[in-house]
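One chain is shown next in structure tokens, namely the form predicted alone.
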Amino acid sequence: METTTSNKIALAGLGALLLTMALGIFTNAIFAPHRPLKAGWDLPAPKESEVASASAKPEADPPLPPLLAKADPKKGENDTKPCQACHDFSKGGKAKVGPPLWGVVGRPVASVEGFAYSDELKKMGGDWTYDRLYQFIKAPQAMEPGTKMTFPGDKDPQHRADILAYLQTLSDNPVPFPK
């Protein structure tokens, strides 16, 4: 008699974990997931329009003294919030992540005491003018490889110019524009 209910209780568990397994089995065929034969979509053709102007030369800046003249450094102080996250602009302003900026123009490159600047930026030599800072600003890492700022850089060049007009305000002596 013991063998008997032993047996069903067996019997019982190995039924329960059967019917699980096929309820599984049964769930996954109706609930599989489409697998397409090929990974990935489908995505349109560029049109010849797209190729020609892709493979044209980038159009070059245009002469900064004319953006220099229209420059409005209100402006500019708006397009320097995202810098203001890693430099100072006050006066007397102490390093952040990067050195601080006033009276950058006319200064020498990686000239900043007790700031760290990258071996690239320290071999480059020679001052900040308004056109290394414009070129700068454009594509920092472009300008100097390996220079530790992250900045991707700022495409549009009144930004540029309206952002060297208000660092040309933050200095006690200000450099003239170029003519």
Ligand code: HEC
The other form holds:
Amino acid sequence: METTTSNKIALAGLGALLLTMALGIFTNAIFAPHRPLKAGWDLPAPKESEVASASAKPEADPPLPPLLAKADPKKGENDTKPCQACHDFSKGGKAKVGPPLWGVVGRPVASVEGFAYSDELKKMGGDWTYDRLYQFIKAPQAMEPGTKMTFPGDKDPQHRADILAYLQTLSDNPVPFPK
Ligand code: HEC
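Can you give me the structure for the form predicted in complex with the named molecule, which would complement the form predicted alone we have just seen?
To see the whole picture, the full complex is given below, headed by that same chain.
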């Protein structure tokens, strides 16, 4: 069969069309059309009461080991200024309003002879670990309701890690940090 001129033109047209389509797909792949970022439905906004109760909850603490890794005992000593009103940190120190804190890391809770601890602290049991101290110093009354330690707490996690690094130095056998 003889290819007529009109057939050639039609084929050329078809080729051009295919090329355009292919280019279209290609450019679409490169310059992806901007779709709105949010697909689907908007989530219902939390009710005001939920927001209030969420912010009233104490903030979750970041894990302690990374904070201890960069903790500075010198800063920690400085951060214990408010504690010194009630606590002696020196070796062989005497009780003030609170018990002396030399060697407190790893020491059984409420174990200083002759100090009149609250029943709450006496009931706690176990030793003072870094983790427990981290929680206690944050908010003593929240961790041990009824404690006689009327200190509001230091909410800053790095401050508390620095304090723990300082407490670590107050010992003849410093307790290693948890991993
Ligand atoms: C207003 C006084 C006061 C301040 C300030 C204070 N404490 Fe105390 N602390 C106490 C008292 C009182 C107790 C005994 C609590 C009890 O018996 O319930 C205590 C107990 C403790 C204990 C438990 C000791 C043990 O022998 O079991 C630790 C640890 C402690 N305090 C650390 C600190 C640190 C660290 C700070 C500062 C960040 C601090 N305290 C600030 C009064 C205070």
